[in-house]
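Here we start with a single chain on its own, the form predicted alone, put down as structure tokens.
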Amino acid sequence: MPEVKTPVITYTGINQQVEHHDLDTTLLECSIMNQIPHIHECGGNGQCTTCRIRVMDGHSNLNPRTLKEQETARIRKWDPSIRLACQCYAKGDVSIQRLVWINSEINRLQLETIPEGIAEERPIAILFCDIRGFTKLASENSSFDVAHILNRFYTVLGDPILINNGVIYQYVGDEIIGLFGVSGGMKSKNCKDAVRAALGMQYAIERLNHIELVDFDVNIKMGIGINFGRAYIGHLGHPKHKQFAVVGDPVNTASRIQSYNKEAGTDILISDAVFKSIPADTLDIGRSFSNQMAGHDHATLLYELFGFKDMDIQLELQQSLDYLLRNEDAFASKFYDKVFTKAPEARALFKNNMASQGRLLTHMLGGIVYSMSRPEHLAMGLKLLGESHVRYGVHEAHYPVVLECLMETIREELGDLCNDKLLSAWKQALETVTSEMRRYAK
């Protein structure tokens, strides 16, 4: 009998050869059980498509698209090269390539779901976040330096949209738009997402000028404007040059509503609509506004916003997660001797390179506090990680040694920026999460 060669999956990009033993397990569970980081938010259920792969050879080792697949590749124009990673199985040799490296990526994936051509009419939050005293900086500093800048205030800003699952619409010169709720969702979610976001530029922005701009004798303020409403989405402009486009009255309100931050004093305005989506007693406010905006026959209501009533642990653990994890290598080795000391049997379930084993960890670790603006696909997830952690050996009494060494680990780096607000956030999250995934140990 011949013998049967054992299917062999190559990742292109990271150059990376591993045997596929097990043919009743998919592509995205061979990443799983090697180490590979792969983002799977739905926990490998065919709901999301964050596990998409493209496969670069090898096309007919794989079983056909399963239904799920052909819908999802139907509604989304995919090529046949696409793929779900949870749905394939791979009866030979394939070479395939990670299309979502990391998980800032994952909000560019609702606009796959905007029309083309014609626009669509969907309730939306918009934020308009514009920069004060740019002008300043831009006169004083060489263009080398105010392009670095920029390009600082881009990502430290742009971060708060993403991790909220909003959609970066725009940079218009020292402004930035963000959109959340393009591809549905709650009315109250997706306000509170973008007061979320709003929150969070604003403590970006204040450590940015802390730690970045010193050097610049340059104090960088902003105004937010934030308002909800129908606003027609779609992919618009000339034939043969077709861009994502929103428009209607809610944008242009919310552009004025961030305009009018200068003549109230104030830093963060939400319109009267926002205020109402979120329940009531959870945002803590200030002053209120009346304000007839051009083009309208009535006045609308606005409000200061200072930050949430009570401790928002999303808010918590996103402030702090670019810092903690600013060394993810040093992070990840830090928490493995603390384990291996308080566990020392723990040691003989880790077979493979532990520098990948830490890449794997400090992945899990921001993709659980991004999946936190997506619930519905956090659970599933976890569900994933626990079962594959049951393959690798970990057991139910692991886990509160887990924790304990996590907290540590979170304390000593996160240094003077550390407070007992903090910790209760990240405390209460990883119980969630670890209580989660020790249903899948026992």
The other form holds:
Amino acid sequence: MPEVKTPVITYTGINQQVEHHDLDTTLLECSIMNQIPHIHECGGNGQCTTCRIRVMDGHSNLNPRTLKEQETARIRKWDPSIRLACQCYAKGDVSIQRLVWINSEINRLQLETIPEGIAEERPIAILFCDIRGFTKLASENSSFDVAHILNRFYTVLGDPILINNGVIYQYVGDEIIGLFGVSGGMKSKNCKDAVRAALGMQYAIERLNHIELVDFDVNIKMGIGINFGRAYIGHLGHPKHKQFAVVGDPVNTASRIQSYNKEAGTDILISDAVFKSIPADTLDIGRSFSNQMAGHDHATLLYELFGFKDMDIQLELQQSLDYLLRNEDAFASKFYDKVFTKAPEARALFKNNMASQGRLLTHMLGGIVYSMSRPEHLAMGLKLLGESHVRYGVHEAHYPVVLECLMETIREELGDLCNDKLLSAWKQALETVTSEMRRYAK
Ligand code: HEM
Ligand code: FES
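Form predicted alone already given; the form predicted together with protoporphyrin IX containing FE (HEM) follows:
Okay, now the whole complex, with that chain kicking things off.
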């Protein structure tokens, strides 16, 4: 009998080849088993599309598209080379490229559901953020410095939009526009995501002023306006240069709300439509204003936003994540030292290189914070992670040890930033994650 050759999977981006011994496992599972980072937000359930790959070679060695894949490919107009790794089984050599590399890219995938050539009316929350005080900075510094600082602004102000499941629509001069709910979802969630993004942006500006720009003698301020309504969304423009566009009265109103901050002496204003979409008593609100916007025959009620009334776990986690993981190798090695001191027998479970294992863990922590804005995916993702840990030989008693070590590492790494609220937010989030994973443990 001819010898059956074990399929080889080639990952083109990182030029790595692995043997795929278990033909009953998917290409996503093959990545996980070989410690190759492969984003899979819904845990391999064919729901999130984040595990998507481009098949560079060996297409005929894969199963045909599953029903879930066919539907996804139709809506997103994928060519036949794009597949979901969690739906692919290989019977021979295949060469693939992972298409989503970082968590912040996941949001842009929403844009694939937007129609080509026509505009469709969709209910969305729209956030306009204007950076003030930038002119002074621009006039007093070299264009090189200004370009560098502007890029920092775009990054630190864009991150809160992305981490809250929003899409960055445009940068216009000193203005950033974010959209929430482009591909659907509950209006209360979309408005709350926009509000959380605004609060995250406010915190980011404060940190930038006090740390990075401390030598520039400037005090950058910002004004944010948020509105909710039905706007027209589509890929529009010249047939050879179509671009994503969103138009309509709710968009113009959001821009005017942002401008009204100057007159009102406020930092963040939300419209009545946003206020009413979020459950009563959730928001910490200051003054309210009745304002007649240009082109409207009625007054719009605006509210000054200070924050959430109760602790918002996601906001707390988001504000500490980049600081916590600023040196991810140090975080991971500190954490594993603690685990192996408290549970020495656990050392034998780790078969792979500890440096890459550490990066996977910190990548996963970031992934958890990002995917909290898509809770339906998080639960499914944790099921797969819980099941894979059973295969690694992890048992129930390991979870409290790991939780304790993670909390100790977080407390130490947060240093001066550490406070009870932040620790409580991390504890609650990690308890949810570990208890979900633990359900599958022996
Ligand atoms: C907060 C809870 C935890 C998270 C977020 C987490 C995260 C991860 C991730 C992302 C991987 C990479 C492979 C995969 O995706 O399956 C992994 C592997 C692994 N984890 Fe965890 N883990 C957690 C708890 C634990 C616990 C309690 C143990 C027990 C000591 C453990 C031991 C391992 C082992 C042995 C591997 C495989 C390493 C290897 O093959 O060398 N993990 N973990
Ligand atoms: S679609 Fe494959 S992991 Fe979500």
